[in-house]
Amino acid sequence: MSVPETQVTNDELSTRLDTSDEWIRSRTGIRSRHIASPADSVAGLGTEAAVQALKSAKVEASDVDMIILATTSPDHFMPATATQIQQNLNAKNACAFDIQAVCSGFLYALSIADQFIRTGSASNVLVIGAEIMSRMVDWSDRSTCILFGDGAGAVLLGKREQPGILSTRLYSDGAGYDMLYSDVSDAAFPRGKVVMNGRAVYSTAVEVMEESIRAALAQNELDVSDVDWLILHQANKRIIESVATRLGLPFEKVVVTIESFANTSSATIPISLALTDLKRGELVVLSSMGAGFTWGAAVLRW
């Protein structure tokens, strides 16, 4: 995982802002977001990223197959972002390229890279999440601004004959567009300033991840008594909760990392995969939903 430097408490943002420390975290439990400096792209994160899941997998940036960014703040429309880590890496071999489906884009990336493997048209594919959200925020408005921070997360996926990845899901509903999405009609925007109805975002996402979670493990023959860990989009600590209340799944088996870097989109399930101490064997749940809407869960065996 990469985060930025510079990190922004609320007590910081509560100098700017009609909002308190108190109120932030009551209603979302974020403590502090780390922010990019003019300097930090996108690019840089992810490389940065990527770089220690080669190492940890011991796998050199000549054998990956393919690397695949889910982005929704790339730092061009084109080309794709994702060719500049590849650039970065010195990856030649890989494909590279981008895709968009904003908090749940790491999930989809991870499903895509997992079809690749499954059908033998690759053997080590990078999945990255990587966001620069705090370009897209409006800082005077605080029922936006708050809630996002800047990081990435990658993850390096292998061939194996036992595979990790038990299966993926994958949802949308495009009834949900006009619930959360970047408005480009203000000038100060060029990328869009980020719009939200806060209230069907929290009521949806609750709903659909535990569905979702449900029926992912059914597919696997697997109940809610089997999970070890779940990683859910760290959006809200309310809806992290909320969602493993209604799985009746303790809450000592939920990875939490809201406090500390704030909603990161499509970053936050590869941060919180690299914050967590998992052992080999043990069975994971993520599940994440975004704008769109779209949403999804995957079952994983460490």
Contents of the next structure:
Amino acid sequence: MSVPETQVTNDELSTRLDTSDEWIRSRTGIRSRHIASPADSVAGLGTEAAVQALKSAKVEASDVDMIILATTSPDHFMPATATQIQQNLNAKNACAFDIQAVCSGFLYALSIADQFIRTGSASNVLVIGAEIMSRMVDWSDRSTCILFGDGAGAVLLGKREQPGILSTRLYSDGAGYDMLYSDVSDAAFPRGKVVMNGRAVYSTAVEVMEESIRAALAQNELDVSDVDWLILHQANKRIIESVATRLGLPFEKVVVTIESFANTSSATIPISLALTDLKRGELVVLSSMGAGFTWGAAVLRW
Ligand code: COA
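Taking the form predicted on its own as the starting point, write out the structure of the form predicted in complex with ligand COA.
Whole complex next, starting from this chain.
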């Protein structure tokens, strides 16, 4: 994982906005977030995370045959930011492309990578989630800007006889299109600024993540009691706790990283993977929900 150096606490935000550490912490669980400087880029953060993933997998960049970058905040609308990462890594033998499924982007990218590996079309796939959300929020809107942070995480998926990814399941519902989107009508925000119906997003997130996790476990003939770790998209600590409570999963099995990183969109799950002490053989369930709406779940044997 990789995050920009600068950390911004709730107290610092409350000097510029009509908000408080108490409000932000009690409503969201967030204490601080990392915010990019003008010198930071999505490609730079994604590259740093990818270098670590390659190192820990002991795979050379030249052996990577696909790079999938999940991002909502690409450095440029064209070309794909993934190609810049490819160049930075000197991953000459890879194809590289971006995918856009907002906060579910990492799960979508993981699922695409899994299909390519299962069909034998790829052997080593870098899956990266990288975002600079701070360039897409209106810093005078206290209801949205306090929620987001910047960062990246990456995994290297390799071909194995016994697949570690037991299943992935993706969903979307365009009926939620205008519940969370980037508004490009204001010239002051060339990338658009995040507009959100917080309550609608909140209740949908709790419902669909619970449903998709139950469906994913059932598909693998597994039960909630088999789960060692639940890693959810980190949008709001209360959402995470509600899903765990509805599933009947003890909180010690639930990964919470939102306190220090806030919502880094497609990067929250790979950042959380990097920060969790996962042991071989453990059963890990991932789930996310984001704008679109998009959502999904994955079941992994680590
Ligand atoms: N500081 C202080 N007050 C704030 C505030 C802030 N940063 N943001 C909003 N408020 C105020 C509102 O203006 C409102 O005041 P009013 O009652 O006088 O009108 C009050 O707090 C309640 O606002 P509301 O939006 O109803 O709060 P909430 O309890 O729904 O919490 C969110 C807001 C955004 C934290 C919550 O809805 C949420 O987390 N939603 C999901 C967000 C999400 O997951 N997004 C990403 C999905 S990928």
